[in-house]
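Listed next as C-alpha cells is one chain, alone, in the form predicted on its own.
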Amino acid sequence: MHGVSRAATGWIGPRRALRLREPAVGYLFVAPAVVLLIAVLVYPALTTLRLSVTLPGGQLGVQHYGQLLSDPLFWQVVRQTAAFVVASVSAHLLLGLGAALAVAGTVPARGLFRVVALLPWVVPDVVAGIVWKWILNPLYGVLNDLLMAGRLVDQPLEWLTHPSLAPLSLILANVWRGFPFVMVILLAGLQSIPQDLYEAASLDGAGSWARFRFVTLPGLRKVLVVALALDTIWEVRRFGLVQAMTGGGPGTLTEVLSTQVFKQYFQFYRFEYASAMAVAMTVLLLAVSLPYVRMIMQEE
C-alpha cells in the first residue's frame, strides 16, 4: 500500500490545490468592484432606459422621445449647452496649452506656478460656483469693486441676472475651473516629445514659432484628441458649477442639459420625460467620445 504513488491515489499537493483555486480567488477579489459597478452604473442606466420608453398605464413606446424632439425648450437648452461647451473647451485648450508650455519651459518659479495653476482643478464644482457667485455679486462682489475703482464702469454690473452677462459669467468661471485639467494632459504630452527633435530643428535654423508648428503640434496630435474628447465630455456633464451660480437663470438662459434633466426629474417630477432627455444626452456623449475610442482601439 505504501508503494502506490500519490498520483494514483488522487492526492493533490497543497501547491497544486492553490493553483486550482487561484481563478476563484481572483473572481472573489473582483466581485465587490463588479457589484459596485452594477449598483452605481448598470442598474441606474437600465432603469433610466426603461423609464424613457414607459407610457401611462405601463405600456412601452417612444412618445417621450417624440415629445422631446418637438419641445422648443429642449432645443434651446441644446443650443445653450453647445455654446457653453464650445466656448469652455476652446478656452481650456488655449489656456491649458499656454500654461503647459510655460511649465515645461523656463518660466520663473516653475514649481510655484504649477501649484497655483492646478489649484482651480482641486476646487469642487459647487464650491467654485459659490465662490464665483460671491465674486460677481452686484452689492459686495470684488469684481465690480475693481472695475469701479479702475473707472471701467460707472455702476455695479448685474453679472448673474443680466441676459447677456449671465452666460458669459458662467463661461468665465468654468474656464477658470477647468483649464488645469487640459494643462496636465498637454504637459504629459510635451514631456514625451524627444528633445532631439527640437535640437535638430534649431540646427536647421528653425525659430520658436517654427519649432512649435512643426515639432510641438505634431507631437501633441494624439494628446490633443484625448484632451478635446475628455474635456468635452466633462463640460457636457457640467452640473454643480451651473446650479450653484445661476440655477439655470435668469429664466432659462443659462440652462444646460444636465440642469434641465435635474429639474425635469426632481422639481417637475416628469420622470419618464427626464429619462428620455438623459438618454439623448448619453447618445450625444457617445458620439463625442467616438474619435477617442477609435484612436485607443487603433493603438491596441
The other form holds:
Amino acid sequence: MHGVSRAATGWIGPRRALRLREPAVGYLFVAPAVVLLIAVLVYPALTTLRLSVTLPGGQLGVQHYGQLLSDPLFWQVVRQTAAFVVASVSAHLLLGLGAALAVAGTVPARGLFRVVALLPWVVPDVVAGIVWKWILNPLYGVLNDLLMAGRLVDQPLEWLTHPSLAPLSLILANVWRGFPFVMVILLAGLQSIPQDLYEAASLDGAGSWARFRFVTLPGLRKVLVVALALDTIWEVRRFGLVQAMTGGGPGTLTEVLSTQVFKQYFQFYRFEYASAMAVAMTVLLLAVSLPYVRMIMQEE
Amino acid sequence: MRRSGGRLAAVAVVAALVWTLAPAIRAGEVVTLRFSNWHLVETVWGRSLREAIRIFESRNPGIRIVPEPISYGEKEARYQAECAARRMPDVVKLHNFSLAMFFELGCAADLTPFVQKEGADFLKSWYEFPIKSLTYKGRLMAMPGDYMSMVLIYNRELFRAAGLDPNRPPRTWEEFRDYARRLTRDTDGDGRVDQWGFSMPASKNPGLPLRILPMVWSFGADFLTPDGRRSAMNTPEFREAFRFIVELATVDRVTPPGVTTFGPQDVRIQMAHRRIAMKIGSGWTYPIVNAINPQLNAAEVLEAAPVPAGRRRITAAWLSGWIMSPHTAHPEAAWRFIKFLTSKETEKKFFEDNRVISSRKDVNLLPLVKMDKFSRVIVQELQHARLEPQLKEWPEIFDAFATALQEAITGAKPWERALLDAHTRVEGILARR
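Having seen the form predicted on its own, please provide the structure of the form predicted together with the partner chain.
After this comes the whole thing, all chains and molecules, with the earlier chain placed first.
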C-alpha cells in the first residue's frame, strides 16, 4: 500500500465495511443481553406459568387458580400485603421528600448528611431484618431498654409478637430501610427544577409554602410517579426483611405474598400452587406498574 | 494490518485454550467433591467437620472436598433448586423429615449398589431402625448419621438456687409446670422477672417439631389418626396437650417474653446466660451452650433427664442422613467420602467433638459414650423415641399447628379457636392427597 491511496486500490476501510453490516452487527451486540434475558426472565416466567396450570396427572387446567381464589389465607395475605405496601410507600414518600428537601437545601454538613441518610438503603434486606429483630428483642433489645430508662413503659414491649405491634414494627423497619431510595430519586428531581422559577416566584411575593406548592411539587410530579411506581413494585416483592424479622408470624399476621410463595414452594413442596400464587402476584404487580409504563411510553 | 489482526486472533485462541485447559492440567487426577452441610456454619461442628475433611483428604490424595456452608433453614430450598438444575452438591446432610421428600423428588442417589459391594455384614454395625427409615421403596437412599432422642436439659445450679433438688428432675408434666413456676424468678431484686423456668423455640422453624412432639405424644395425643387420613387435632388429648403448652406462656408465664420469635439458637443463648433453667434438647446442646458462654461451665452445671411423662413415656427422635447427589459426576469418590463420614472412627470423633450420638451401635458401646452423663440418657431414651411423620405434607401440617400455637400464645385468638382453625386446615391439607 506504500505510496498508493487506499481509495485507488478499492479498499473500503474498516469503518465502511462495518457500516455495511451494521444491522447484523447490531443484532450481534444485543444478542448476549437478549439470551441472558430469555434465560433469567422469560424461561423462568414460562416455567412458572406452565407449572401453575399443571395438574397432578400432568394434564393442564386452572384448578390451582380456583383453589387460590377460595383460599381464605391467600386473601388475608393479599390484604396484609396491600396494607404493608400502602403504609411503607406513603411513609417512604413523606420521609424521602422531607430528606430530599433537607439535603438539597443549605443544611450544615450536607455531604455527611447525604451519606448517613443513604446508609439504610445500602444495608441488605436480611441484615436489616436481623438488626431490627435484635433492636426489638424483648429480652436484650435496645429499644425496650431506652423506653424503660426513660420511664415511658414499665414492662418490655413485645414488638414482634404482639398481634397489633408486630405489623407496625415491620412497617417501621421497612420505612427506615426504604426511604433513602425515594430521597435519591426526589433529590435528582429537585436539582432539575430551574432556579429561575424560584427566583420569579420570590419576586412575585411567594412565600416558602407557595414556592413548594406551585414550583417544587409540579416540578417533581413525574419523578414522584416514578418513585411511587418503583417503590410500590419493590415493596410488593419485599421478602428478606419480613422473613428475617417475623417469618410471617405471629400466626400468619405478618405474612405477605412473597413469604407465602416461598413457603408454599420450598417448605410445603406445593410447586404448582405456589406457581399460581406467583403468577397472581405478577398480575398484581403489572397492574400496579401500568401508570409508570404508560408514562414512560407517553414520553417516548 | 491484516497480519496484525491474524496475530491477535492467534494469541486470543492460544490464550483461550490455556485458560480452558489450565485447571484440568493443574488438577491432574484430582477429583473435586462439593460437600454441603449446615453444621459448617457452626463454631464447634464446623471445626470438627473441617478436621474430618482434612483427615479424609490426607488419606485420599486424589479427592478434594470443597465445603459449602448453608443455613439450617435454607438447605431444603437450595438443594431442591440445585437438584432441579442438576447442580446439587455431591454429598449433603439432611434430617429425617425432609429426606422422604428428597427421595420422592429423585434428589438422592440409590446407595444400595455401593453398600452391596461392601459385603453382607456392612450394615450390621448400625441400628436397624435408622436403616429402615432411610430405605425408600426397598432401596437404601441415605446413610444414617446422628441418631438421638430429645431429652430435658436443665441447669442444676438454678435448681439449687430455687430450692429444688438438682438430682431429682421433674418426671411428670404437672411436676414440670411446678418446677418451672419456682424457677421463674427475679434474681436481682429489681422487681422484674429475669430468669424463667423453661423456654422453647416457638417461631416457625424446623427445630420446633422436635421440641413439641414429645409433649404432644406424651399426653397421649397425635397429629393424625392412625391411618394417617384425618386430623386428630380435635381429640381431648390433643386439646389438653395444646392448652398445657400455651398456658406455660400465657397463664404460668414461665417462658421469657417473645417466645414465638425464638429459634433454637435463641433458647441456647438464654440457657448459656442463665436466663432459663430448662429446655428440651439433645446431644448437641451441651457443646453449643458451652461455646456460647464457657464461663457457665456447662459440663458441670447442665444435666440431662428424660422428658417428663404424661399418659405415656415417649419422646421424639432425631435422625440425619448423608445423601449422594443423583447427578454427581464422581459417585465412587462420593461414596468413599460418605463411608468415611459414617465410619466408626469418624462417628467417634463427631461424638468427642459435638456430643452427637451415632446411629452405629458399635460407637454407642464405646466406654466414652456410655460414661458420658448426657449421652447415657440420650441413648437410654432412644427406646422410647419416635421419628417425626415422614409425610410430604408434614411441614404444612406442622405449620398449621405452629400458626395456632403462636396465635394462642400471643392472644391473637383464644386457644380453642386457634386449635380448631388448625384442625380444619389440616383436614383440608389431607383432603388434597
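In this text the structure is predicted, and so the values were computed from the model without any measurement. Here the rigid core means the biggest group of C-alpha atoms that line up within 1.5 Å when the two forms are laid on top of each other. Residue numbers count along the first chain shown, from 1.
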Just checking, between these two forms and with the core aligned, does Gly61 shift 2 Å or more at the CA?
-> no
Core fit, then Gly251 C-alpha moves 2 Å or more between these two forms = no
